[in-house]
Amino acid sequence: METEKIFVKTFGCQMNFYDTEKIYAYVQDRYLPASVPEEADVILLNTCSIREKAEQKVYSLLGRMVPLKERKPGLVIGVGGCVAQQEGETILQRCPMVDIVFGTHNIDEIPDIIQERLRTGRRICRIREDVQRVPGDQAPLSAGPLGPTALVTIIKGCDNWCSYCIVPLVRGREVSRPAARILAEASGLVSKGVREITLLGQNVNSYRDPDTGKGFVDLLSRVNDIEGLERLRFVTSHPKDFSVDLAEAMAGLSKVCEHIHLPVQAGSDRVLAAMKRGYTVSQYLQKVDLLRKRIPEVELSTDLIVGFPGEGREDFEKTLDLLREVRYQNAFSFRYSPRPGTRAALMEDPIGPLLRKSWLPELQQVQNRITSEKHTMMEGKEVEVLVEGSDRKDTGLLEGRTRTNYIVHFPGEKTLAGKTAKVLILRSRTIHLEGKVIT
């Protein structure tokens, strides 16, 4: 019999990419990953809700997959991921290609919920409530090859509760993952050839193993010492609980990457007052000092919202202000989006979203000009590369990082890739530099 394959979309954060990784592992013993959707028995899509065009997207692709159900009536297509979450059976009513529904607490359920629609050819939706646990936590580690660079979950969930942000009611409130079990997924990870990893959470800095009561600095360090990795990343990372002892750490602990994502989302003190953000300009701009004064070579990235509710001209023009003052290496901005449940989708706005429709690119036109200027100050300089693999427009160019998280492309054989390579940048382009490898 010819083994069956299964294709998971994923959509939004680096949080539902480690997701899908984690529902691969689950379905090993079954399933194949497809390449394509067309080629594919199960056909999943991860979502992310954290703002409207994303959800969008999601009900977008499922109406063209109706031709393929069609075309292979015994197709499971299943929708997890945190539109699932928060839409449940919803879906199930507005979608009839849709088979199951599940959400961000059963991954673990999924090869289970997957066999309960071919035996009874009932449609299935199964949302657990908030639990106490991390989802996929004891899931294996995949079977199949392993890049060079990895991503490993130590806490789920947020307990900010940021009036705009739906993260606390799709994933729930703030969950630690024992250290021992994120230990043992890198020390796994690192013996199948992983040289980089990226520890994530809605709020890295909130990390508390449960059985020991330690912080994240400690599980920083520990992870550090882990033999044969040589870069550790992480993600995501309040400002409000940025911490002195955490900068030293990333300044002291030497395969720390100096690169940190730092997400302001607006550069104005009412705008984040009402975006319960628990910090000011002042404070956030302390940090970002602290930061480069520990360690000088460090970049930021960051996240930016415009038009929040009630944000006038003046607010968004001191988010310019910010942007020019703090140089990010890159800024991730959107539109603000009401999102049902939260508390800003209440908000009276007087202004309205069309008077600020020219707000979203004039931040970028700023932002990209930054970045552009940063770009071509690399040119010249030699530089350490992890290298990933081919680019990803498979240009006949590998492709890599820094330890600064600039993204190179350079020639160079294939054999490269999960190696570090010394590169000179030769050329600046929009997203990425250019070099040629020295060693």
Ligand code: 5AD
Given for the second form:
Amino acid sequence: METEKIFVKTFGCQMNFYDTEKIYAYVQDRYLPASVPEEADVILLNTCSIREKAEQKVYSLLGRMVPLKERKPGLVIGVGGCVAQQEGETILQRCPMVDIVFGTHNIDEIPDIIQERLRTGRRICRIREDVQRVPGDQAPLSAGPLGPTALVTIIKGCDNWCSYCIVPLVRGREVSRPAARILAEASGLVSKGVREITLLGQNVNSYRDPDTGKGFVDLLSRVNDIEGLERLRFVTSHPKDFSVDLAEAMAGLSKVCEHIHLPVQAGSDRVLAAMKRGYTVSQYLQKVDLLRKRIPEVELSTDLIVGFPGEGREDFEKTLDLLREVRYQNAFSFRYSPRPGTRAALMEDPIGPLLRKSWLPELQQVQNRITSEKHTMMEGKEVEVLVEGSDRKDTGLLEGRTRTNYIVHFPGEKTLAGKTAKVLILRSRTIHLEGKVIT
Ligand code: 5AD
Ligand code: SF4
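Switch from the form predicted alone to the form predicted together with this ligand and print that structure.
In what comes next, the whole complex appears, and the chain from above leads the way.
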């Protein structure tokens, strides 16, 4: 019998990309990865519910899958991830083409759930409530080909309860993975050729090894010691917990890259308090200052929400001021989206989204100018690039990143993938830089 194939489509954040890797690892004894949904016998959607738009995408994609199922009646269609965790059975009721629904804590059960569906013909919904385990914790390393970069989850869930955020509801309470397991996974990846690891968590600063009680800085230094590893990154760091110790560790540990994603969300103290972020703008700026003093070349990126309930024009302008002051390399900005079950969804908003329609493009224009100025400043510099492979549009160029997280394209042999190259930056583009290899 021909080996069957599985296709997993990932929506949303890096946490979901990690879970998708684990799904492939759990099913690898039975299924080969399909490169397109059309050739798959099982299609799973690993969904995201952080904003309403992400959720709508899932339903529209499911609609487009009806003809696939008509052509191949045995096709199993599954929905997992955050939308599944929150909606559960409702998905089965609303979407007749869906065979199985599984929650964010049920990844290890996926092979059994698929088998049960095939054996019994019943539609299945399996949602575990919060459990003291990281999804995919027992998963074997994927047998598939690994690129030079990989993600490793260190802590799942979130206990911060920012008032706009659905994550604590769909990912549960914070649970840290034992450091021994993280180190084993990271070493395993490095021995298979991975050069750069990103440690992953909604709030990595809250990490605490359940076996020893030691925190994130200790873990970072132990991963830094793995022989053969070249670069180490981590996301996401909550500004309220970002500590002097961590800044010192970033400065002192040779493999930790000079880039940090430090989501600020808003530039107005009033809005930050309503968001329950736990810091003021000036406290945030002090941490940025500390980082820049200890690591002068450090680059920062951030997340921003525009149009939080009650946010006025003067609040928004403070966010623009903050962008001009910090000069982020990159900012991911989103229109506020009310999420069911969050506190902010119940807040009054006399201004309303219509009057704020132009704010997001306005903010993006300010940030784009800053990004473009920073890119121009890179022209003529020599940088070290870890080559990740061909560029995404496959124009024949290689793509990689600097330690400071600039994306660089340049001509070169594909055999350079996984190696570091010295590159001279010749031109700046909107999202990336272009250069040529000098060694
Ligand atoms: N509306 C808009 N953006 C949101 N984010 C989280 N929740 C919401 C929401 N309800 C953004 C935050 C977070 C990023 C991952 O998504 O900026 O940092
Ligand atoms: Fe959501 Fe706040 Fe937790 Fe980030 S820190 S996942 S924004 S609740």
